[in-house]
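Take a look at this single chain in structure tokens; it is the form predicted alone.
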Amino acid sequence: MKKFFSLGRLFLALVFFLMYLPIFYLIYYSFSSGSRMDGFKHFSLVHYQTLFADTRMISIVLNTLIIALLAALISTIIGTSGALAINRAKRSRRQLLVLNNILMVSPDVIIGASFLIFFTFLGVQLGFWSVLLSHIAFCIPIVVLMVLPQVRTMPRSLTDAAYDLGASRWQAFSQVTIPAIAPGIRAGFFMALTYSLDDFAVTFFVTGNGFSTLAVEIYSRARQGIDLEINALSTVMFLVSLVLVFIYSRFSVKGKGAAVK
């Protein structure tokens, strides 16, 4: 039995040593003088300041993160209504999962495809509000799926004894409905921001000349060659993913000390 928990530990050792040694790569040639990761040359931070005197770049990185945070807000508002209403529905519950994980099974390009005749259908110019439209849409299914077996789990007692206190319908929900579903609401706008943020085969459809998202630029450098500047920008929003899951990890311990509670 010991054996076969040290073989355990060992193969996790080195799933998590192969997902993470090409990010510390990345970063080791983040601070290299050189200009290719071809050989590191001596430690230096002119790539970082090359990243922050970059005003294109600096550019995309807001644009991303507007689009990221209001792509999460929005789709975590509607998709708690919506997991909400899948939960009350009794007759028509599968069918509504069903529509709501089309989106989240489909390949990303058909998506992508998908939304650009549609954009171009409606005659909607490419840029920022189809971009975020769209993370809209691929964000919600992702949040009802996070929200929902926290509805499930609630004791309905809960909103009945609010109901018998003499509660109004918008006290009862927001007094007793969102803190108990709280955590799913939490996991589910953390999940849509971070797809938001990861996104590239949906925003390269619909993404229109002047704006673009980090995912895209990323790509579109790469593609003429490697550029350390790429690099010490992954670093920085590496550094930022790691105090976003600190945030969430907070918030989490944090809602299950007040549950206990």
Contents of the next structure:
Amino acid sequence: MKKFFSLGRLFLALVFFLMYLPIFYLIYYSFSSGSRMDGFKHFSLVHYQTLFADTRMISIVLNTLIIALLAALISTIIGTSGALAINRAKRSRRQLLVLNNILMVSPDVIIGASFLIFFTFLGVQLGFWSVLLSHIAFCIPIVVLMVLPQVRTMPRSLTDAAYDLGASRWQAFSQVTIPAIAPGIRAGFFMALTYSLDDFAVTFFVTGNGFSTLAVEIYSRARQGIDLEINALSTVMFLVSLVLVFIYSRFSVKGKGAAVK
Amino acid sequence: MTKHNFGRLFFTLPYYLWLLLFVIAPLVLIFYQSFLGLDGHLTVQNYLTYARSATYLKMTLNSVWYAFLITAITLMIAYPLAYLIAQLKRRDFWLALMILPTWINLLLKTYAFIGILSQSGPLNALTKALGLGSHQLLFTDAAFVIVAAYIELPFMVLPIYNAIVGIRPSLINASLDLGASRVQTFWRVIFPLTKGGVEAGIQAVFIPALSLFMITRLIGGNRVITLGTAIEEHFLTTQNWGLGSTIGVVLVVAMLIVMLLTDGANAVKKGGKRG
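Pass me the form predicted together with its partner chain as well; I've looked at the form predicted alone already.
Next comes the full complex, this chain leading.
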């Protein structure tokens, strides 16, 4: 029994080691003065200097952040209203949920390709707006799924009490309902933010020529081979995601529904 | 009353518009597009081209086979992993540590493997040290399977872990009290109770494994070996949207089959979207 246990520990250690190996491999070589991901030359910050002097890269980072914040904000508003609508719907609730989840289970290539056809069909110019609309679109269902459990567990008596005390519809909504489901809304916002920041495939399809986000830029540079500036970038992004995870775990609902992405 | 109904409608209108414009319309359009020929006329030519082409059929079978391999590998690693994590004292912490890599953009992780799998990279150094010689790893189908399995692993662990943690300890105790061995308890009690988690995991891994095109492009040597790559190729390179949509419809059908086989009831994947 004891032997089995230590075997298990060994397995755990090995898997965790392999999980983090690629990430630390990237970070390690970001400090190499060479230009390849093998044979560490000597310690240097030259790739960070290149990164922070790369105005194209910085403007792409800003694009990515603007898209993510706008998409998260707008999808949180629409998704929250959707969760409330699904909760109110009595007979059609199941069908609404199935429709809601279609974009959650669809492969990204299908979402990307079908949105590309859609935008072309409508004559929408590919670029900032098509990317923003797409991001809002695929973030909405996750917001709904994060907010819905909160709406469901909110006792009706809360809003009823507000009405009895003379609150208007808007007052009951903004001062009772919204605070009661706020943890779900926050979780939804953060999930939407990470979905948007993380997306590559959908953006790749609908981005056109002039506009680029970080993931698309990394892809096109990685296709040209090793570039240690990408390694420096991944160190920065690793630190940013650590901060995001920290914020998310501080603000998210404890326990259920808090399944980190 | 009518006034507040109007207000409510106004408030939920964007959500219903989204359902109509970004859920239903694109699906209808990709289906419609699959029946459009290069000249823009309605035709079943794309489906005929697809069904008559040995290349496409072989690619589809390959894609399904690789997705199966990737799913099987992740399942074989993820199940014991989830089980062991669930036994740990600070299991929430270890699970979080398991999930953390999914927050790193998958392109960066894929990019890391360009270095790791290269001729003079650490994996080849390891095989050389073990006396197995060096191999061309990068740009092979095996590289695609390894990297995809690496990226998908957490999405298999998470649902299985949730299922294992959800088992009431009293059930396991009852089984042991009634004289079942640990092995019997596992196969007769624990495994059946975690079947839902396994199915959710299979769903969360198999479908992206069919469609991940960036990994095949970066690691698999720029060849069309998955349905996802074929769709990307037709939409963005050869500009044959009709045929691309046809393969898209094939992918959606494959996805529906997987979902039916793994019981669509708890279909909401806990993972994320990628691939």
